[in-house]
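Starting off, we have a lone chain in the form predicted alone, written out as structure tokens.
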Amino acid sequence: MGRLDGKVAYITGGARGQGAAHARTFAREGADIVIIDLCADLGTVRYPLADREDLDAVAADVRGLGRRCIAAVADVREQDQLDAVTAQALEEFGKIDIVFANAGIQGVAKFWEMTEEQWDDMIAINQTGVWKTAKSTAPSMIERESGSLILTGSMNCHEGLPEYCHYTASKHAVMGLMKCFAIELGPHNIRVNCICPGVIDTPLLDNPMNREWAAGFKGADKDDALAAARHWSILKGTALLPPEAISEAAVFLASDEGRYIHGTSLDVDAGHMVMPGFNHAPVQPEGFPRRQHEGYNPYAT
């Protein structure tokens, strides 16, 4: 027996990554799922982003736990795309159970060079898409006075990061987002929450571009970004979390273990939030020694 048995996930961004295992991870435990993705690359993003291929093999998993899906190509940007996927979804199964606002895009840039389309595709899927999917799926949820909406976050609700900005900002904004639902649908029997991942291991972040990022060098190799991933969380051997970390502590707020929890973050980051602060580039004087440090503790006597 499931602890979403019966229940109905609506999940953007379902078709890789996060998604993807969100999806297969509900079905295991018994809902039937609807899976939204863009499956479109977009000129602003220097990854690939998924296709409907993608999307069609997690449809294909979710059935074959014997669960129903419906898989759509839709934009979080378009509120009709949406209202369509929500009329299909509330006719093939009748309601929609669990929202889970996961659909988001990631990239670099000094705020100074960051060209206007890179951060207008940032805001509008990371933050207006999850009001658009908010608003398209609420009024069913408070006409059966029920239901759990999700939205994905980041340790980025809670801090900065150097070439961040837009990002950052469609973060907090999310966190903000989660406040206002949480006060408005309370009333009417609809939990809201977010989850702030921290730094996990999927196509967002395992790409030539992040490797770079995350390891500070070019040319960077997956090893590079699992060593620089260490330094990011406290937990012993932990570097990038498997997506699965998110989708077993989203089942958790989904189902009725986490009735009463509403209005609130869950940081699933291996410790990091909790980390002393540390400075790893500091600016040094003129002439000061460069000194090469493997697995460096600055805390350690």
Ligand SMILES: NC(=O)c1ccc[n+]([C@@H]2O[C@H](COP(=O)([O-])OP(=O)(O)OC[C@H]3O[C@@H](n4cnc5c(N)ncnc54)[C@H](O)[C@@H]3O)[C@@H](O)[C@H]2O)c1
The other form holds:
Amino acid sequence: MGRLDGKVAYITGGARGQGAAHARTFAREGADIVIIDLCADLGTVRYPLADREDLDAVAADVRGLGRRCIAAVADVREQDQLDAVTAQALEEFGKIDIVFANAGIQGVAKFWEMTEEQWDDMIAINQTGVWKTAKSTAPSMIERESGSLILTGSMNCHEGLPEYCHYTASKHAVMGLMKCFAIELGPHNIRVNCICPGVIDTPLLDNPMNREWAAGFKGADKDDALAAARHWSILKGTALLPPEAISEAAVFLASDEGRYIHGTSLDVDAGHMVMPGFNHAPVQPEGFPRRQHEGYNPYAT
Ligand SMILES: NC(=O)c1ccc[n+]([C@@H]2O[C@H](COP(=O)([O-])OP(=O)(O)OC[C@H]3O[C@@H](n4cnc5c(N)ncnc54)[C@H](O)[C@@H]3O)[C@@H](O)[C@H]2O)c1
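Having seen the form predicted alone, I'd like the form predicted together with the named molecule now, please.
The next block holds the full complex; its first chain is the one shown before.
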């Protein structure tokens, strides 16, 4: 018996990465799946996004698990495209129980060098796309007085990062949306929560642009990025976390086990948020002698 038997889950950004892991995990737990993805690259995103083959592969896996699947190419920036998929899902599956507003992009640029297109695409997808996804799917859940809406946040719901101002602004907004959706949907018995992933091993992070950003030098490879990622968390042996770590937390939130969890955010970050702030590279005054602090590890047991 699965923990999501008989449910229908609607997942944006489902062709790969976390969204694909959510689709496979939810299907394994008994849910029928609606996956949505742009399946195209964007000029402002410096790594390839998913394609139709990725989407079809996830759909094949879901069907291979014995579940039904609608796999749709749609853009979370376009309300009419989302509404068409929602209508198809209601027509074919009769209901939507779980909505996972997960689609997102990432980019790095100093805020004074960022182009308006970079800013606009980020906000349109990561922030407005979440509102449009909820707007499209909430009415049928309100009608049935039942549902669970999960938003994908980030550590950047809580904190800033250099060259991440558009991403951080969008993810702080996701937290605000979660709170307002929870207030408005709670009286209709629809639960709303946010999952805040730490650093997750998906193409959004594992790409040449981000390896260099994380490791801090040009030409950084995956091992360099992994070494850098170890500084992100405290839990022993963790670097980039598997996307299934987020899916498992989502199953808990979406299932009956989470029935009283509403209006909250769940960090899945191997301890990142409890790390004390420490600037490893402060700008020292002119002539200040360099001190060697390598070798000292306050977290070592
Ligand atoms: N990877 C991480 O470390 C990390 C950490 C925190 C939060 N997140 C968030 O997790 C979510 C999933 O990202 P991921 O890590 O799986 O990355 P990913 O790039 O593997 O997956 C994102 C998916 O969203 C799709 N997408 C992008 N724009 C879209 C649009 N306009 N309409 C529909 N689909 C679109 C992409 O094609 C891709 O399949 C994002 O919201 C991201 O911000 C990721």
